[in-house]
Each structure stands twice: as structure tokens, then as C-alpha cells.
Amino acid sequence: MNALMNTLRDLLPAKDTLLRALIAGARPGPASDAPPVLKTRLPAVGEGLAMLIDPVNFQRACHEALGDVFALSIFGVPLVLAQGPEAIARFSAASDDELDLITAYQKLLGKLLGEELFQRIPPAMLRELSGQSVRKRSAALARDAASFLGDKLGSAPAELDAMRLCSELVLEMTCRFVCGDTLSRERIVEIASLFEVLESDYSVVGLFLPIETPALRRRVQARERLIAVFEDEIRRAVRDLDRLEDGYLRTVIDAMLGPEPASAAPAQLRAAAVAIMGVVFGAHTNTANSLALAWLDVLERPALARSLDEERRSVLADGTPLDLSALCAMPALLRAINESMRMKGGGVLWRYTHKSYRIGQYEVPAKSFVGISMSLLHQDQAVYPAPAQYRPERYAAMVTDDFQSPPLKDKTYGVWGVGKHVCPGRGLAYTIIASALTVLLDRYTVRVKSAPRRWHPLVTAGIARPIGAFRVAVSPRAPR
């Protein structure tokens, strides 16, 4: 199935009119103020096929034909897609009873990941993902990256799958941050293989198809095994609770297993394991692809690589540790990471309407999924001049935050969401990406053997998925 989907997706660059050929026009909604409804030349399946081939160009073509708000149905699921400053402002400020994020992803991704994965994180657990906690453990994250790469790559030249290396590296760093240093490397390898099944492809088929496919069953099995793995890790931590350091795992145990964690009920243990899995999933899925994107962009631009090398050596001179403070003193590195993510990230942010909801002149019915495309925002000429060009220096002209991206209040950079629902692990993800990329660039000479032929944007929020292999030849550098 994935091979067929990739073949269909590859058609788009050669036949850019395919999407427009599918779009036949619009008809009025059932009420005068209802959004125009997309109809395609292939009844019942055309909308899904068009979105599957390329969600971003599909939405762009539909907005050009139908306006800033339009409705469609994919396999009977009612969707409304919106764009423009008003829609983004409404998404940013809307309360949960108006536009519900949790319910949207429970209903959209619940079949793949389980509805229980999408829950509101208690304040105590959110604090463990905060800037202060990440800053305190940032040097350890960098050491974890160096240790993993040293063990994985050894001292001899090698050719390897760069996507898999990035995935395993990010998962190692994430698991160490979430679960501490006692998680075995063998267990992390198993977690990596299970996440590879779970995250293999977020296609429109997986989200909306009203049947259980073999791929879906494999993902459900992987999900249940992951929960069991994290349950085992929690049991191990509870048995040695007096020696467990403060951190996310300890906070989950204290918050979710009660005063006698060794006597916690199975339902409590499962809920705690899901809380651990959710953070690992959230910190791994898009972070690994972001690392691969940024690494490839630097490797393909020797002048950029040289400037980053000069910046890095200046900041880390005289034994300065690689931690969050050092990373924030590397604006060229952070701008490069942000530009890679802008060009290949965003996807669609979804919300669910429990009651009718007004966007502009249109009334959106209750029980609808409403989405806005951050990818369209990232490619908006008015916001990002020459958006198809890789220009990290564009952020130097902006008033940026510590990570050298537009401030969240500007609502012009949607890789991490917008408004009140910005990803709580944003700082952790940036720290993992920047630390890992710094170690890779500093300690290894790398030559690209093959690069993905394209990156497929998502129907859900996040970083595009590669189509085609990303392989590199790696040689350790002599110590400086």
C-alpha cells in the first residue's frame, strides 16, 4: 500500500494539474451562510485521492477556487478547511468548548494511536517539560547524543541510513530525558522498532477510511506493546523509588499512581504508561524528521556548513559545555533549523466543533473537523518572501525568540502549533535537534550518497515525511 501511495504522490511534480482536474467546483451549502462545498469529478473518492496526493497543493487549489473557507467530506467525515489571518486568530484564541483540540485528535488519530493518548497534561507534568527543566538537563542531553553516536558509529568509516540514525538518536535522547539513565539500550532499540511501525505513514486513508486495514492492525499491536514496555519501566522505577531522580518519570508516578504506587491498580498503571508514551511519541515523531531535514540542508550547502563550524568553534572554545545556553548563542544554527522546518513542516491543525461555529461569513456545523494549514502559511509570499528559497537569514530581520524563530505571539510560524495550544515540548525538541546536529557536524565528516526525492506533507500537523532513501557516508573526525 505504501509503495502505491508513494507512486501516486510522485505524480504531482510532473502533472501539477492533476489536483485541479479533480476539482469540479462548488455548490451552496444547505443554508445560505454555509461554506461552499467541494465536489470532485470522482464522486466519493476524489476528495480523498486529491488530499492523499498532496494536501498542501490540494488546499491551495481549493482556496483559490472556493475562497478562504470551504467544506468537503472524505469517506463521510465532514471537514472544513480555512485560511487567512482571521482563521488563525480564531484558532489561537478559541476556547475548548468552541474549537476542541483534544477531541479532534482523539477522533482523527484514535484508531491509530488510541484515544487515551490524547489527554490534557496535568500542570506538574507540564512543568517537567518546561524551559527550566530542559535547561537544567540540556548538557546531559548533549552527552547522550555524543555517547550514542560514538557507540553506534564507532571509529571506522561507514555508510548508513541517515533517517534511521536520526530516529534512533532522537529516541535515545528522548527516552533518557523522560525515563532517566537506567533504561537499557536494548529496550530503547525495541521501542524504536515499535515506533517505526506506529509512525510509518499518516495518510488520509489511515485517518478516514472506515475499515480496519492490516496496516492499522499492525499499528494497534505496536501501540499495545509500547504501553506494556512503559508499564514495565514504571514497575522497575517503583521498585527502586527511593533512588529515582526527579524528572518526568518521577512526576508521573507521584501524580498518577497515588501515595502507594506499588499497589496501584492496573488502570492507573496503564494511564501512567500512556502518559510516558505520549511524551516520547510527541518528542520523537517530528523531532527526528526535523533533525534529518536540517542535517541534509547543511550537508548540501558547504558555505553554510563552514559558517556553522566557525560559530560552533567560537561558542564552544575553552571547554564551554554544549548546553542550552551555548545553543542559544548559536543563532546561525537555530535559524538554519527553523528554515528547514518552515519549508517542510506545518501540516494541518485540526479542531472539533461541539456546536456550530462561525468563521467569517460562514456558519460551520456542529460535529465538524475544522483545519487550517500551517504549510500554506509558511509558503505565503506576504509573510515569507521567496518562500521556496532556503534563506535562514530571513529570521535575522525578525524580532525572534531564544530559538531564533518568530515569537509565538506573531502567529507566523506554525511548526509547533499556534496560540494556547503550542506544543509544550517545544523547548525540549529544539534542544534535542540543536544538540544532536551540533555533535553530528562537529565530530563527523559526512557525504550524502542519496537524498529523498521529495518530502510528502501531512494531513495532520508535523514535519513532512521523506519519499526515497537518505543515505550518508560517515567518517569520524580526528579530535580537535
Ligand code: HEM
Contents of the next structure:
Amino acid sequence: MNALMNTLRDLLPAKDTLLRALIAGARPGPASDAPPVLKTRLPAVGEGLAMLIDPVNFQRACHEALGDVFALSIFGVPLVLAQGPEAIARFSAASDDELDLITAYQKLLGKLLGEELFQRIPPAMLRELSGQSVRKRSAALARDAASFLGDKLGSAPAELDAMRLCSELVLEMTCRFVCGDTLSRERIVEIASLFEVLESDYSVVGLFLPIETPALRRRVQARERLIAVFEDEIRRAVRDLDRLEDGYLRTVIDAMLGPEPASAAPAQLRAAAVAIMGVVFGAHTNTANSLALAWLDVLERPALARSLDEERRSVLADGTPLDLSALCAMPALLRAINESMRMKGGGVLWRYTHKSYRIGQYEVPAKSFVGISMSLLHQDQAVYPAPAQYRPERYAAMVTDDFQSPPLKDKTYGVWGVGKHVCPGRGLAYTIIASALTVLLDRYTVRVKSAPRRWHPLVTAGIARPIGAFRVAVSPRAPR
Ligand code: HEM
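Since the structure above is the form predicted on its own, I would like to see how the form predicted together with the named molecule looks, so please show that one next.
Next comes the full complex, and the chain you just saw is listed first.
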């Protein structure tokens, strides 16, 4: 199915024309203040097909034709898509009773990933993922990156799959952050390949298809194996609880296994394993893909690579350790990362309406999925002039925060979402991407052997997925 879709996308150079041709117009909503409903020239399948071919341009074309809010149905799933400052402001301010994130992802992705993966994370556990916890662990994360790459790449030149390298490297860093130092390298490689099965094309085809495919069955097996692996890790940590460091794993054990963790019931152990897996899942693929695409963007631009070399050398002169403070002193690096993520990141944020909900002049009915596209936000010419061009220096002329990113309160940079559910792992993601990229650029000479043909945008929140191989020839640089 993946190969078929990818071929279809490659064969369609005139996608925009096709997408526009598919849109036949709108029929009125069922009530006078209901959003207009998209009508396509291929009844029942046109919407799904267009979403699969190119979700961002399809949404843009629909908004141009139908306005800021419209409804559609994909394989029977009722969706409402909204854009514009008013919709974003309403979306950000809505309570969970009005627009519910957890139910939306349980219903949309539960079939693929298991509903139990999507749970509200208690504040104490959320705190362990951000702020001081990240700052404290940032130097160790950078050392993990250097040691993983040293072991993996050795001292001889090699040609390898850069996506897989980024995936395993980010998984190693994430697992070390979430679980401490207990996981073996073999376990991490196993987890990386299980996540690959779990996530393959999840956001595109299977999301709306009403049938059970063989890929879906493989995914269910991968999910159960992952839960078993994390249960094992928790059991191991519980056996040696006195020596377990503070961190996310410890907080999960304290919060979820009761006063006698060693005698926790199987259901408690499973829930704790799912809580760990959920965070590793949330942290892994988007961060790995961001690292890969930011790396590729730098490798393809020698002048940018040279300026990053200079910046890095001056910040890390005199043995300054690579940690969060050092990374925040590398604005050109952070701007490059932000620009890669802006161009290929965003996707759609989804919420579920339990009751009817008003956006502007429209009443969205209960039991709808409401989505706003962060990818379209990233193409707003007023905020990002020439949005299709890679221009990391644009952030130098904007008001930005410590990560050189437009502040979250402005709701103009949608990579991390908007409003109260903005990504709690943002600081950790910047730390992982920026420190891994620093080590890769500093220690290795790299030639791109093949780059993905395209990056396919998601229909859920996150970073686009590559189509085609990203391979590199890597040789270690002589120490400076
Ligand atoms: C480049 C990497 C990442 C990207 C692009 C990303 C993006 C996002 C986005 C857009 C959302 C909001 C979804 C919505 O509103 O519908 C989100 C939520 C979330 N992210 Fe991330 N994320 C990344 C890394 C991480 C990391 C490293 C972690 C874990 C430490 C993490 C954990 C979470 C969690 C737990 C939520 C749900 C928050 C809630 O329910 O309020 N993410 N992420």
C-alpha cells in the first residue's frame, strides 16, 4: 500500500491541478449555520485520495474555494478543517471539554497504536520531561550522542542509511533520558525497529481506512512486544529501586505502581509501561526526522555548514562543555533547525467535539473531529516572506526566544502546536536535535549519496516523513 501511494504521488507532477480539479464545490451544511461541506468529483473516495496525495495543498485549495471553515468526510469519518487567526485563537483557548485532544487521538490513531497509548499525563510526570530536568541532563545527552556515534560509526569510512542512524541515535538519547542508563544497546536497537513497524505510514493511509490490513496486524504485534520490553525495564528498575536515579521512570513508578512497586498488579505494570512507551513514542520519530532533515539541509549548503563550523568552534573553545547553555549560544544552528522544521513540519492538530462548538459564524456539530493545519500557518507570507525558500537567517530579524523560535504565545510557529497542549518535550527535542547535529557536524565528514525524493506531510501533528532513501558516506574527522 505504501509503495503504491508513493508511486502515485511521484507520478503526479501536476498535483495542484489535479487537487483543484477534484474539488467540485460545496454543498450547504445540514443546518443553516453548519460549515459548508466539501463536494468532490469522485464521490466517497475523492476526499481521501486528495488527502493522501498532498494534504497541505489539498487543504489550501479547499480553504481557497470554501472559506476558513469547511466540513468533509473521509471514508465516513466526519472532519471539520479551520484556518485563520480567529480559529487558532478559539482552538488554543478551548477547554478539554469543548475540544478534546485525548479523545481525538484515541479515536483517530487508537486502531493503529492502541487507545491506551493516549492518556493525560499527570503534571508531576510532565514536569520531569521539561525545564530543569532537561537542563540538568543536557551535557549527559550530548555525551550519549558522541558515544553512540563513536561506537556505531567506528574509525573507518562507511556508507549508511542516514534515516536509520538518526532514528537509532534519537531513540538512544530519548530512552536514556526517560529510562536512565538501564537499557542495553541491543534493546534500544530492537525498540527502534519495533517503532519503525508501529509508525510506518500510520499517519496517512491507515488512519482513515475502515479495513484491517496486514500492516495493521504487524503493528499490533510490534505494540505488544514494545509494551513487554518496557514492562521488563520497569521490573528491572523496581528490583534495584534504591539505586534508581530521579527522572521520568522513577516518577512513573512512584505515581503508578502504588506503595509496594514490587507487588504491583499486572494491570498497573502494563499502564506504567504504556506511560513510558507513550512518551518515547511522542519523543522519537518527530525528533529523529527533524534531526535528519536539518542535517540534510546543512549538508546540501556548504556555506551554511562553514558558518556553523565557525560558530561551534568559537562557542566550544577552551573546553566549554556541550550542554544546553552552549547550544543556546549557537543561534545560527538553532535557526537552521527551526527553518528545516518550519518547512517540513506542522501537519494538522486534531480535537474531538463532545458537544456542538462555535467557530466564527459556524456551529460545528458534536462528535466531529476539528483540525487546524500548522503546515498552512508556516506558509503565511506576512510572517514568513517567501515561505517556500529555506532562509534560516529570517529568524534573526524576528522576535524569538532562547531557541531562536518565534515565541509560543505568538502562535505563528506551529511545529510544537498551539495553546494549552503545546508540546511539553520542546526543550528536550531542541537539546537532542542540536547536540546530535553538533556532534555529527563536528566529528564526521559526510557526503550525501542519495536524498529523499520528497517529504510527505502528515495529516496529524508532526514532521513530514521521507519518501526515498537518505544515504550518506561518513568518515571520522581527525581530532582538532
Ligand atoms: C521535533 C520533535 C517534536 C515535535 C515536532 C513535536 C510536536 C508536538 C505537537 C505539535 C504536539 C501538540 C499536538 C496537538 O496539539 O494536537 C505535541 C504534543 C506532545 N508532545 Fe511533542 N513533539 C516533539 C518532541 C517531543 C518530545 C521529545 C517529547 C517527550 C519528551 C514529546 C512529548 C509530547 C507529549 C507528551 C505531548 C502531548 C501534550 C498534551 O497532551 O498536552 N514531544 N508534540
